[in-house]
Amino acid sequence: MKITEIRYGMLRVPLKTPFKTALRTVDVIEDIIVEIHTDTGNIGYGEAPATAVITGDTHGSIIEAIAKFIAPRLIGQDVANLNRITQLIQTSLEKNSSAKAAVEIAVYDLFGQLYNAPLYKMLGGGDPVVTTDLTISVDYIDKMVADSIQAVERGFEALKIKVGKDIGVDIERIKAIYAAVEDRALLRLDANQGWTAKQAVYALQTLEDAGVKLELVEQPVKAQDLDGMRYVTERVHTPIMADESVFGPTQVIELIRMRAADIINIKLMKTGGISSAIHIADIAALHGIECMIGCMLETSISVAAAVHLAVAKANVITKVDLDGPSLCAFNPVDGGVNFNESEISITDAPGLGIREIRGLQRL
């Protein structure tokens, strides 16, 4: 099975409600879709969101990176040579992690198709069912409380609460949500780099003293501020998780060396795809560090790849934050992974199992 052509498209899927964080507000998912065609007629699918405020990737840069730097290296390559292909992708240019991820996902999809097995089995196997949390966007307190109650009533047992805009209001937000959901759901906070180290310690110690129990707090300070991450981690009981601070294996090693966080959030759009995500999971496992698998604003195409990885690396990926498809107004994919509220399950279809993508606009 040899790669013959790489095509691109734009997929637009409206969200059920606006997605609001300390960094941005989004109403519609607009992602670049990659199709890798082969001489056997098989097609591998990948996806890349333009998350400029986090990865630096834009729609234009994703297409340019793939068309000018990545694709020329892959034409004619045999899909069976997976390690060689992933190396070609990763060394094609610096940064551009989302572009690399989209292509890698499509290649791994083809790798599973080549051997007629779902991707998770090619990555090591596991129980093909995971449970995800649901994101509660930052908003007025009453709205966040109502959204949280509704999520619990839909069966979600873990909620990721977006904060980071106003430290005083953030504390009141969390107290109100905690009181409303009682013991029916675990609460995960995500500050999206919105606090300083001292603000984070103040907020978390205040919440702890008030009896509010949190499962974790994600990226309380700026991505580059590892000293600040360590400052917070050392001074609170609540586990601290690194997200934007960790893109690749080298950063994971430094974060572990500094003891700057308790948990690592793996996202394929940060790691540049599945190959580096596997390295991160293996490094974390060696050091006894738990990982979460997360996503950007992505549809069920690239999120499916993250689900397969989560199943195969369940020994270290103990938390799942793959609610992108649950936030979408509809699922544009025929086939693939099954998303049923908090439960995500994988079929026995080869690769990612995607048969068709509806509403794709060719570029």
Ligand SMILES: C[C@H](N)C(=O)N[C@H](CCC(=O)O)C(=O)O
The other form holds:
Amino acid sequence: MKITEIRYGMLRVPLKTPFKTALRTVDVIEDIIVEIHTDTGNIGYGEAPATAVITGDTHGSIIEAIAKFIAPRLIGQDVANLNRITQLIQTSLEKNSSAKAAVEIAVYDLFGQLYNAPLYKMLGGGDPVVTTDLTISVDYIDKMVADSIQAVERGFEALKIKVGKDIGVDIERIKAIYAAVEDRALLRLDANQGWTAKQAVYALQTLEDAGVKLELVEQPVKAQDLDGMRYVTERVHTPIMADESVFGPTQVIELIRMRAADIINIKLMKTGGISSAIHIADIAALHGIECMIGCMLETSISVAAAVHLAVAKANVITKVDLDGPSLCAFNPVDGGVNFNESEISITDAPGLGIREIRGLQRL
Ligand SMILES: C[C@H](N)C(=O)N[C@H](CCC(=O)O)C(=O)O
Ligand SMILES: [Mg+2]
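Next block, the form predicted together with the named molecule, ref. the form predicted alone:
Entire complex below, previous chain first.
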């Protein structure tokens, strides 16, 4: 199975409600879709969101990176040589992690199709069902409480609460949500870099003293502030998770060396795809560090790849934040992974199992 052509499209999917974090507000997912065509007629699918505020990727940079740097190296490559292809992708240019991820995901999709097996089996196998949390956008306190109650009523047993705005209001937000859903859902906070280290310690110690139980707190401080992250990790009982601070294995090794965080959030759009995500999971496992598998604002195309990886690395990736498809107003994919609120399940279809993407605008 040889790669003959790489095509692109723009996929627009409205969100059910605006997605609001300390970094941005989004109403519509607008992601670049990659199709890798082969001489056997098989097509592999990938997706890249333009999360400029986190990865630096824009629609223009994703297309340019693939068209000028990655695609020319892949034409004619045999999909059976997976490791050679991932190496070609990862060394094609610096950074541009979402562009690399989209192409890698499509290649892994083809690799599963080549051997007629679902991707998770090619990655080592596992139990093909996972449970995701749901994100609660940062908003007025009453709205966040109502959204949290509604999420619990929809069956979500873990909520990812977005904070990182005014520290005093954030503390009130969390206390109010905890009082409303206390025994019915695990609470994860994500400050998306919105606090200083001292603010984070103040907020988390205040919440701990008030008896508010949090499963973890994600990225309390700026991405580059590993000293600040360690300062927080050393002073609170609540586990601290690194997200924007870690993209690839080098940063993970440094974070572990510094003991700056307790948990690592792996996202394919930061790692540049599956190959590097596997390296991170293996490094974390060697050091006894737990990982979360997360996503950006992505549909069921690239999130499907993250699900396959999570299933195959279930002993490392013990926390799942793959709610992108649940945030979408509709599923643009025919086939693929089944996203049913909190429960996500994989079929036996080869690769990612995607048959068609509806509403794709060719570029
Ligand atoms: C969608 C997911 N639950 C999430 O919250 N991801 C964010 C980044 C999303 C974005 O801004 O596109 C995160 O974990 O920081
Ligand atoms: Mg995060």
